[in-house]
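Given as structure tokens, the chain that follows is alone and in the form predicted alone.
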Amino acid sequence: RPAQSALGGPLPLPPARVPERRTPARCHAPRHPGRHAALHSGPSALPAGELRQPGVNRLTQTLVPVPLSQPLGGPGPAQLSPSLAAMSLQSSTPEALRVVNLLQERNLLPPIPIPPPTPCLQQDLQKINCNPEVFRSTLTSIPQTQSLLNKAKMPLGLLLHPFKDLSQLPVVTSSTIVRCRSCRTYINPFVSFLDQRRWKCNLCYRVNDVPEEFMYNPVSRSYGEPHKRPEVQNATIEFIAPSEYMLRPPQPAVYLFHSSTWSHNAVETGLPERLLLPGDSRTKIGFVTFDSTIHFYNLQEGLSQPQMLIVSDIDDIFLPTPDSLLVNLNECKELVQDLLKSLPTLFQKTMETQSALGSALQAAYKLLLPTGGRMSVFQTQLPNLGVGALQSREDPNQRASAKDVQHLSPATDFYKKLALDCSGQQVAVDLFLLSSQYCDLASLGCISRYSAGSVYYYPSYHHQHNPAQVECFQRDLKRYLTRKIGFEAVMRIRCSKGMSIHTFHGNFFVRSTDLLSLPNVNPDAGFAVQMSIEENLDDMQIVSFQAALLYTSSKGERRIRVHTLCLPVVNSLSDIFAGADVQAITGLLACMAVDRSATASLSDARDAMTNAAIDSLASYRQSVLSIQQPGLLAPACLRLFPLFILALLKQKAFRTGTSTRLDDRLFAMCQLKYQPLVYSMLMIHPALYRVDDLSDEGALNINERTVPQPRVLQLSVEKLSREAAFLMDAGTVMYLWVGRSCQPAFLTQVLGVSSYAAVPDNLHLLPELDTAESQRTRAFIGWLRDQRTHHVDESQLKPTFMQNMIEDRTESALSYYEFLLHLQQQISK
């Protein structure tokens, strides 16, 4: 099907480039008149940035023209004078608005990773604004009105990484946490002090009194300067919460390990005998295994060895000895170690092939009911017995279908309902899927999604035949067991008056309109929200957003982590486009497309993503460009937008026409919804580097280690060379591509082999050689690894490596240039 575009219709290309083979069933005509392929949810039919299906009206809302010359009137916070109006972006054309003809300028990828745009704020405010790795907006200049936002055709939303590991985090211990009496916003750097005794909230503009205790600055040990306190000097801060922030005494750290007996090999290669889990003297631990029956383990202090207690009635689960199944880790450490030693051999000779996962999860839920905690589930097959039993829904013959993909939604609501029960009792479920068979991640993933857990997936896992997967699992598990954790957490996101949040993305349960229930929160979890403008922001110069995360630390402290982001308000389309954050827009659209794939269809989601690029570039051409020129034109800040959209269309989550296992697709969707933006962007558009000629020129010096900085290359086969070696960083995996005629120096001094033919087939870790070239290469890979939280292995999978060459044409998908021609044709219609 060479003539079929990845977008589902006949190609808009000259006949000489593509043979004419068209399939009428895949044309752009709407399948259901009046049904829009818009990624939307929320109050309005098509909020800003929503996407349309070809052949359907572009926008159903009436666009109200906004006078673009209207000044930014109205008084702003006292701290913000002189007026930001004097800082208009239009005084000179900024680099972000430089016109780029995408069809002519081919080498658009910057040589270094793309930094996020800087909001156009006063210098003193910008210095203390929130770190974009923690909190960033798709638009760094907020439109004054919803109609102006609609006209820009770009989505407005926030992307958060609220529990990120931070090297510097100010922590405040105070009996008085100062908050607005009206909207409950925490005092922050963007409030205004009318005088020493009064401050004005930057979200609702209420004037509040400054408490007496807040007059004293614990850092400078001075009195009478409340504006110099840490809470007003840091956009990210953590409070140790007093008793009024507790509904009950802080829970202990409770960990329950829950494994199918078929997983014993996985546990054998993963769980260390000495578990170094975050916690204190109250930390509790327990174990449950299952096949067609449920096995509990009595670890009561005083026993000479652990006791296995078997419950065979899976339809009426009960706890045989409720008080001795979850035990204090410090008091029962030896029994726990004995159990971890014996677990791998307990089921070595089992012939059991049944899996009562649903009943086992119900049992584990009962066990954690009194305390809450974290449940770690290791599963190796499709559950096939009792409640929650599933049947295979995948047809291997349909994996490469260019038609719509079926079964992206759960087969049963059992796992979602149980997850909501878990969430209500402060229990999060983390799922480790270690299987070479179909496991129905669409159904099983719900147990983690709605309980604020995580999903780990290892396809083709085998503890003997796949050492790379074992290594990956072990490193992931080590990070998982030792990383920071927050229990019984809730997160609330507030925004300035006139704005509203209408859709959340991530793993959580929405307890009320703006409150996310997070039984566990971890440093690797990301969130996104879509926003709309409900009231005109005419009298505002800035708006603010605040995320407050209340959690219990593993040491039993109740803490509140607060992030505050400040952005300017603008009244012209050119200013909106100048502040567009192309990576944040791509990340939010990916989340929206995952939802659309499940609620409508994969083809709807693909059409909608394509139209996101068409609509925004058409709006720019029609409403911002003063001189019309031929070609496909984009502002410099959006020059990579079509490339990223094409990358999404070719991503495992959304691609068609390429053989993709259903669970692989669903896991990619989970990652796009759950991962922080910095990780998901590498999944969407991997980074390619040449590594056989690394040098110290332009290198970074980090902890007395020299880290080379090779330039980022375009993802095209034409950038590869037989005489070289290349590293592709795709987020969760790195691929090392070695050319057949690669320099002998690289082979001997980095790979430790004498020739290309001697490169081992199962190379998944670079050897540690005492050569300058080896040290440089390992330093660079180590530096890349240090920037993420999960294990990354160097893999030799050539087909997958080539599938990530996004700019090249494949049998079932357009090349980047062909995609640009398609966009140009749609825009000029």
Contents of the next structure:
Amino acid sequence: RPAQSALGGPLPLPPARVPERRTPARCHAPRHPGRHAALHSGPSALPAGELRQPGVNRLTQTLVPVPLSQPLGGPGPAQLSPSLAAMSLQSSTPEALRVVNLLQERNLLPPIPIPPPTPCLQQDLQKINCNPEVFRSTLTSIPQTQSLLNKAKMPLGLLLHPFKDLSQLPVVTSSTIVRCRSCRTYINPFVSFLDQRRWKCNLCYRVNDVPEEFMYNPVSRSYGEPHKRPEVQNATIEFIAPSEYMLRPPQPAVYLFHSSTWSHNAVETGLPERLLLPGDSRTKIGFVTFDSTIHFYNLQEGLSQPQMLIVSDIDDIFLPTPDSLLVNLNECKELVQDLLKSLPTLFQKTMETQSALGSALQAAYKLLLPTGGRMSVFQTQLPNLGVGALQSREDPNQRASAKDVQHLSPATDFYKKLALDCSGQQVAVDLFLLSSQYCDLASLGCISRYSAGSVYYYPSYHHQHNPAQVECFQRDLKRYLTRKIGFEAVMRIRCSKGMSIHTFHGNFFVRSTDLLSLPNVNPDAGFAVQMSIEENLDDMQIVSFQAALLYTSSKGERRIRVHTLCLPVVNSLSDIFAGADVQAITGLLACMAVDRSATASLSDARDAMTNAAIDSLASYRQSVLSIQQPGLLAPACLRLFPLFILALLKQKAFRTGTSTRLDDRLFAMCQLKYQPLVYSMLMIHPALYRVDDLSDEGALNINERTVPQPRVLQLSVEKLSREAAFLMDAGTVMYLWVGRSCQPAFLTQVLGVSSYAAVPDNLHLLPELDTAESQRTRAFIGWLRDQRTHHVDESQLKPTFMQNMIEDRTESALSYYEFLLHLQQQISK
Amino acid sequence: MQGTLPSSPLGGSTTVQHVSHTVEEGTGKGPSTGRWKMEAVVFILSLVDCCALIFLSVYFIITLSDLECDYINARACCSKLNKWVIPEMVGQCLSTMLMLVSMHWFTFFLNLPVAAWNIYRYVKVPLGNMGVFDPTEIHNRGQLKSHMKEAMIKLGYHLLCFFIYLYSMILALIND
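Please could you give me the other form, the form predicted together with the partner chain, since above is the form predicted alone?
And the full complex, kicking off with our chain again.
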């Protein structure tokens, strides 16, 4: 029906209905005819406008909300506000607001991994908007006022992955970088040009002048069209920064390897023969080892072999020689190779049991003080000597306690202080924990958390008894040494006037308001921030967010990477729900819960997560839903929310009642805060595929390889079957589950064994056989692996596999259905 | 001074009493002067203490607003403020103790909650934090705003106490 929209002009008439994509072969036969009937009787109680397509079998959820799907025509129970509908010609919101009764629909997971929702913007703005893999918001429609946000009961925040490896990145070398005069925002695609000479900032609304150089467009060699320049056409762009952006000339890449003497077995197997560290001809390298004394290595050019200098006064560290402890990698390559070969044998006979990590870190900090750089620390036990000595705080009997978990926060502020010192001098500390006993990751992790380093953890590491971990470590180390790196970085996140950031999550130090100090930035780090609405966004249609990362590349070039995101402002609760991004909300809630467990208690954090689900669904029921039906109702965009919350509650970080080592738990918490969203979601809710009947139907063609695309299954034991084999992708590790009566064809052609009993227990790589099935399976796994940057190994650990079956009941946790019932009970209170 | 005269059981005591009474009368107003002197001293000390606490609150407010406006960084701000947390606590407890010792119950109960809050705040700092003001947490969860609000409330409170002490001191000095 034609109607006048707020922006003038008639509303587009709903186009003719296009039949939805359906795969009848995948229609599940209704398990309980009663339920099927109930669902169909439900919609008939709604106004006639809702029943558009009586032929659709609503039990199968195969539709994925994609921008090109046509609206279901006509008003539904939750109607779009006219202005929003007019702005979006290809809107998915009616689908996103479709009411789903969670108690009745069993198959909620879409067959392919869930895509991020598209903001409801005008098409030309949305086309140039920032890639959601880089910059994502929990609510793609921003509420107009803080009270409206409070009513929606969902957290508002941004999740960023600013240094992600991008295939296409426009790089601009320009003598002037155009920025707003008052708020210093970089010019971006969402500014408005008032005339050819002036532009209006989209964050602070100040009018600026266009500089003369900007009027010329070097790409098209035209003059007078500043809005065609690449800075105004791309939401993600990189500038080469002139000298005003440097506090000091770009330093060379400096790498220091710092290990306790028992790590040598590990390090020796890990460090590759030729160190391919990113850098140029000025790259420097150094080594420090320690046990109860600290050993430095003089690698001066001209020496026949490396010289070890021992400092035993650990209370007052001094550097034995002023230079030649950090040497140029290219010039002293042979000496470095000699040292790496001889290190393991040097300490093989050692009987020392003491570890003076704190003093050794201070010594290493002194070494890196003048230039900054990266310190990689390999530690195998609890530091027990000197400053920063730690006690063993874990009580093994309390691992399976159903009550609160203690000791989740640091025991001392020594590592935090050292991390802040390091951060001030542009030194980042990465921690590799290769230990089989308790290492107090809560305290040790601080050294990486505030100096923008990363934590790697290999529990039960042993170079002989645990080859799977060894291989994992080797692959991770290889990636760690060769990945892209940025030094001396700072990041600033700016929001439109009226919004402000109030909490930060991730590994960095917040030096001042909105300024994050990152001594090192790497492509595996993700960040999250929470925002609040300080002033009402009354007369704004869109708000923008900009993340600017200023860093020194490993080649010594100063660069600025800018990402800008633009989102619409809405003032009705249904529009907010329509734009909710369930994965981003889950990721942000996980970060908030980790904070809450450290400041308050673990049970508080668990309750808070459950309440998040209860409150948002209750708010939806009260404010948006016009017809009250029995059951647990959720909008289609939030239908997976209770599932993800249950997955979080059963996650290693937050679970109670199951025996969990304290370090394992803390590492899971660290990862939830540190990883970018896509890996966090796989960690929280792994993807399960059936792999014994892979076919080429629906396969993707990538690089002339056909990659089969099996359907994503629910994480429940009822989906497993003895006659099949399944692959579970949990982000950093993949599990292969082979059924007892699995088809022999699969066993022989893919695994290369003759029968089930012959399947090896710790298989961590599929054998490369010549059969079509093997090729398909390996192509699929390879494709999954290519999307990850970490090493992924396949293992057959049944208990861990079963722990990931989150929809089922365990002795200490609810099954999915029981959880839904609990939610419903709380909501109708 | 007069010594004990051998006296009859009935009359002797009267003489001694009479003597002591004259001694007292000779030296002036007696116990009431000492009491007012002590009052004045107490209130002068409290006034000075309160002044110091006012200056300290103002210093906190200025440093926190410098951090808000990016004039200093978080680490410098927090180390400056952490240095003055214990002196503030000591000053507040001193004021409370003075009121307790001189038995001014109204002002004692006025001072007690703030002293208790300071002690609670200090004791409740988790082990991993670098003091009451932690540079890694100050920008999270609106801590900067809540610290600023706390400092403002303390400033208002100290000003109120200042005027109360001033009034009481003048009263004590006048009665002297």
